[in-house]
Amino acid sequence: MLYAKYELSEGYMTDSAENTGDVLSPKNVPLEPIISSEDLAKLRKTNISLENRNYELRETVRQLRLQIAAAESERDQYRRESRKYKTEISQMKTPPLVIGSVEMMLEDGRVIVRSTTGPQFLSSISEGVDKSLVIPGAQCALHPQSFVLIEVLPKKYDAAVSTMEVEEAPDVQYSDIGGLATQKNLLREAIELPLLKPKLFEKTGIEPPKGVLLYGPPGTGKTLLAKAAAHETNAVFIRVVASELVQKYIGEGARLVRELFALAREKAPAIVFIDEIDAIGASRSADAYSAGDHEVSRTLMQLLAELDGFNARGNVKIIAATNRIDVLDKALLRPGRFDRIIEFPLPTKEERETIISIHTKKMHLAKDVSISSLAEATEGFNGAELMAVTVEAGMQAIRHNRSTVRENDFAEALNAVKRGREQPEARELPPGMYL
């Protein structure tokens, strides 16, 4: 409660210096109230009330402001795609290059070029361009209207033969394959020695083998034997299956031979394997006429000129494996291509006994399995079905819940490939999984 002050006057009386200096009126008479407090409630109320709005403008004005930051920062992200799609328009609307082969280069600075259209064009090369790196042969790109060379491209290879290229170096060792003696010692020579020793050639004055050349019935070992000699050697093993080459349009084939050649030559030392190589290298007849056959042997021709044009001292080595020598093209057999040609011959008993030892080294084996007297019962077998009855013996012998495999599993697995053999058509289908 508020109350009005007095003046002091002459009625009025005080107390002495020691009191409290209060003002006493006469009679003690009490100040009388200026505001009820009626009036102070209300002005209480109002007071609080004023204090939540400022509050809540306070509130509003702080969301307006993240309101805004958040829409500057949209306006932010719309412009950059604003200016992202800008850069693609006028992407758009710029004309693609045109795609050419550096031909010559010329003294005074300009260079003639072919186009992929075919037509040459005698051209000056862009100030950007680093000159070195135009060479016969390169690949560039020029502006579609003066043809001026623009940018050097990257040496590229067709995808096809890119995926050729085996990363990692083959795990197979010699002492992984049983028998063929005589074989490992001739691949040794013609492919080991020259790129492990080639100073041991010009020392003997010889020109080393330029490829070799495996031949022999199917599951002999032919493509093991070339992966044991890229693993020896640590070179890049290049693999490809002769039919891959044959393609539908005209020069197709020719060109994924040429760019398969020159990814070993950039990958040397490598090894290029050349499985089924009677896909294409079979003979040439006057009497084949259809397109398909000419495309064929253009893409031999092609591999034909490929060998003449290889240094036998290089780093890069061919191997090549067929099942029908006899259907090859006498260009290939000649000397000069492939120097050396290995037969594969089905394994002797001696040599079937340490195929299955080689199998069956890490299995479970009974005290009752003879490994010679398997041999003697695969008279006639190749390595690769000499490994399928160590398999289906084994299979065997999971049938019946047992990890140790005994002599009337490789029985069963024995009696499950020969029937294989001899009745690959209409047969009766044994349990196991050789049928």
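The shown structure was predicted, so the numbers you read here are calculated from the model rather than taken from an experiment. Numbering follows the first chain given and starts at 1. Between two forms, the rigid core is defined as the largest C-alpha subset superposing within 1.5 Å. Compared with the form predicted in complex with adenosine-5'-triphosphate (ATP):
- Relative to the superposed rigid core, the position of the CA of Leu149 differs between these two forms by 2 Å or more.
- Shown in the overlay between these two forms, fitted on the rigid core, is a CA shift at Ser124 of 2 Å or greater.
- After superposing the rigid core, the Cα of Arg110 is displaced by 2 Å or more between these two forms.
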Second form
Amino acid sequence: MLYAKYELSEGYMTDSAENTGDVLSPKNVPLEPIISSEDLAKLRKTNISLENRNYELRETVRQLRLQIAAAESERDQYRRESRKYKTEISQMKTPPLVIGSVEMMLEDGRVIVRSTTGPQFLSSISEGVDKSLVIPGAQCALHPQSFVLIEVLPKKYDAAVSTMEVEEAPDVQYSDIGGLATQKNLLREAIELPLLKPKLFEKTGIEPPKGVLLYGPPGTGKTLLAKAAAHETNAVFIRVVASELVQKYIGEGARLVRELFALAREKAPAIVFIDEIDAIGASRSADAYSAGDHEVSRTLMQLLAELDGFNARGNVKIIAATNRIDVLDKALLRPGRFDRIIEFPLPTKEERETIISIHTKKMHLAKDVSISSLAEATEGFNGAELMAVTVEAGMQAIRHNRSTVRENDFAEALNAVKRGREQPEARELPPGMYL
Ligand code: ATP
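Given the form predicted on its own above, I would also like to look at the protein as it appears in the form predicted in complex with adenosine-5'-triphosphate (ATP).
Then the entire complex follows, led off by the chain already shown.
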């Protein structure tokens, strides 16, 4: 029930009224209801429907808020995509940067840069570039129009260097090499001792040899022995064929040499094996000096510079190999460079016997096979050819569906290899065979 209000000053509340909470008129007269029960019911109904409506509207607001959040996140995504496409478009519009290497720093803050295509530029350095990184030899990018140095490229070895044959402690042991006893001892002294016992040289007060040159006919075990030295010293074996160092563009070969040695220092202890060194180390007559020759000699100069700046007691060793020592530049052979020269001759009869025994170690040989008479019959053969004879004899046995190799298999193999030696162009070999 709803009652009319009274001014408090005019009315009062009885004790019971205080207790029950009923409001009484000053004269304790019950108040007249000011709204009928029907109206009250209607009001209550209206109130309920308004509350429902309120709830509905709140729900709508909540849904709309969710929709706004989704739309905003979609907008942000489109913004990001648009930024990405804008960058891509601007990248497509920008001409490619010129790559070069810093050659010299001038006192006025400018640098001389040689681009990979050949020409040199006198460039200034852009504001945002860290000047401490701009050092001679650093790879950098130049703006294509102004040739301002705008970026120093991260120190990364050239792809040609990183694809060079790098073997962690190769799986070749001295026992896998037949003969070559003197060569093994000389290489031990020149490579193994300085790597394993550098203190010994310090105490004796001498410098170990910096580089070792192996020379002799092809297939006489030069690479094999260098790998065995790396195995023995647990060193990383980095093999490069010198002709790979001769590049098309000026200065590129020299940079490859620098990076090759940087790679060796990083992987130390390491043995750098430069095969066919005559490709860069051959002396040239002054009258036939072409631009290509200049590039080759620049590469050789860099190699000599690396050798000169090399710590002989350090843990990087250099072995070079050649079949043509007669054409090598004298500068390479002077003391302090490749000062230990080891000859690899063709194997003697006894050595041929050992080499054949090594390569037939895992083969099933028939009783009639005599390694000694095989060694006799292979006069003038090198190690690679001896190995070829054993492989071909094994192939003959396989062709006849046998696992035991007989004397006549070796006889046929010997003839095939001899034919290949005498007339390389008229080799009668089954397809897929290389001797
Ligand atoms: P190149 O001058 O052509 O590079 P190389 O002298 O470096 O030749 P290697 O690559 O060492 O010759 O030898 C070629 C193969 O011949 C070896 O993989 C090995 O199987 C065999 N060979 C050569 N010499 C010997 C040897 N003394 N003992 C055992 N095998 C040998």
